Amino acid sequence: MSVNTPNAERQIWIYTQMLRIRTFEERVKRTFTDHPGVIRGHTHLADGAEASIVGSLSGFKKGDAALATYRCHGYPLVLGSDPKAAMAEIYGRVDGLCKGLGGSMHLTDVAHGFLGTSGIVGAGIPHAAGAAWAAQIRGKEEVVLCFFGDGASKQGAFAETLNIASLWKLPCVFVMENNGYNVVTTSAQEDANAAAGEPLSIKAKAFAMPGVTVDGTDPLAVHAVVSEAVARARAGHGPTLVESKVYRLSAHGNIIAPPGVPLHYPEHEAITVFGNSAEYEAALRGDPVPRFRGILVQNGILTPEHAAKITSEVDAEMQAAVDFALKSPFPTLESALQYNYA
């Protein structure tokens, strides 16, 4: 089953979405120093995974659905969520996607097909199977994309869900974004397959489904692999496990500091835990956002002037999101009880 390469206009769209995610998350990260105390609790960035996110979602259609992990800011932005509402949610404000009650790790925008995230590792995997089962019952060729990290593949929910998804041929694509680290340990330290030098997509064999590993820093490669998996799911042939290999460019998350010390982002674990600055510097040189921009310019798809215009527009859009979120009020105490079922 062949998948066409996106045309020039679509490739520019892919780059723009990658830049939007990066710029949004840079604003989130800067908030810790520019506006200390505004963001409370943990925040996890996905810088370095933009190509994987956008490439995976580039074939998303109305009626499809997506779920992700707590490293989740980019997905709703690509699917059409208002960055102002997303930033307001991260700031815990009433104009946020979830009325300021969810925060960074619990973004949801059902109107745009984003069914939500969770701070629990692997929690979205069985949820995705449920959504895919509902899609199968509706019979409208809708597909669910489920995003999770390599660490989640060691949760029981991973094995149980892939097993039933395969047996029932659920229209689901499982995208494992392998960023090389499980907080402060490497994937090779935590995973027997990785330690043996095997691609983690090999886990698909146990569930009689296709398993594919792709360079997650190449959005067109991700688009090709995930689009083929989506087409297979739409045709009723069941799920696929895709391992998308990326490199997270920020630390696992911000540090919850003692009283009187602002929350902040430390250096990456490659440096702070393993003392391997060479690895981290190599990852920076392979940063997918400027790299894809360079490819588009080199191929004559994007001019430097057009690229500069996109950057200016995206900067303005994300600064407006920060300004909006800072002005949004906090939710009332009473609102915490308005969305409970019992």
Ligand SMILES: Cc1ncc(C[n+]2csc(CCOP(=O)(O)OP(=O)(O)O)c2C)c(N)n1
Contents of the next structure:
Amino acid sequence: MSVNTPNAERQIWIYTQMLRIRTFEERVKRTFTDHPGVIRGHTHLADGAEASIVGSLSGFKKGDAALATYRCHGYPLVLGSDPKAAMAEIYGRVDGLCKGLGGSMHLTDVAHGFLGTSGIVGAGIPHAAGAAWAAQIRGKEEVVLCFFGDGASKQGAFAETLNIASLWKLPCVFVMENNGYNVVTTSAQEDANAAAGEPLSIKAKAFAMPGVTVDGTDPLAVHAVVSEAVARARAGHGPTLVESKVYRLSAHGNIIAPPGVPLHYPEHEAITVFGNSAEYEAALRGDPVPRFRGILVQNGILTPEHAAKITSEVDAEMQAAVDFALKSPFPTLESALQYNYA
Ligand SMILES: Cc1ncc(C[n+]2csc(CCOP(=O)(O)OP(=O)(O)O)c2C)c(N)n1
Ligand SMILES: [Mg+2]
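What's the form predicted in complex with this ligand like, now that we've got the form predicted alone?
To see the whole picture, the full complex is given below, headed by that same chain.
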């Protein structure tokens, strides 16, 4: 056990948060069959990345901030947002986190430190540096966690931001969730480092900051690596790039179907594009949520009865979120421009 290993109670908390994200997103996915047409537009699920999300956020303190991408449902749930408001946002309803005007790709909850997301790949990275600069000026040892995909690390915004963040020693941790895919292409097709067989954390070298690669399906490993990076940032020593290796267990996103065809999730691109069911099935066997539950049971931290109780409580919580979202009204047309300017 390293000094960075959370105690038993905290490990149960980590597992519970992972299950909350998984169950919430299963409800989002199931809505496409149970309530066709209710969710409009795109949703992107983080199933497979729960250990990475929760492990990264488990050292989050009041005053810290996080920013992410369109694959954003998990973070606010861990940070304390009400799942009812998160679900209502995805359903485009007035009681949503952004009053129904943001939708699935734009969950934002500033009160809980979740500053925002973007559908534009890489766009959130400089925003995080801005938030970290503000934190540095406030001088309160606050840290910003910036989540983005492996694909985003090919954007100019990534290079520009990591350069200035390192130069100014900004209190920021850059967490690259490397799921090996950029919609329908693989990292090896898109990324010079990946093609050369190098870990993507090697990119940190170009910006004179530490770069670490971690198994993103192991929440305790992620916790250990990210908490060290957070401590470094809090102490004023500047940013770290963490490459967290995950696998997304759903397709990139749901299909935006033409009229008459229901919106739905196709199979993972490993199967539909590359015909590689073996890769996908191996990832399913390593599913981090049941795997971590198994480890906790094996280590005597969680009993099967306690695990079952957590499951039924989380199921009830997420069913209530769906019921709430379905009852919430749609925003008015007039409200569409109401919050654009302040
Ligand atoms: C600037 C920009 N270019 C292209 C797209 C289209 N696009 C949406 S998601 C995506 C892939 C991003 O891959 P990655 O950063 O690895 O994130 P992942 O979806 O794998 O989590 C692309 C190219 C976009 N939204 N924004
Ligand atoms: Mg990716």
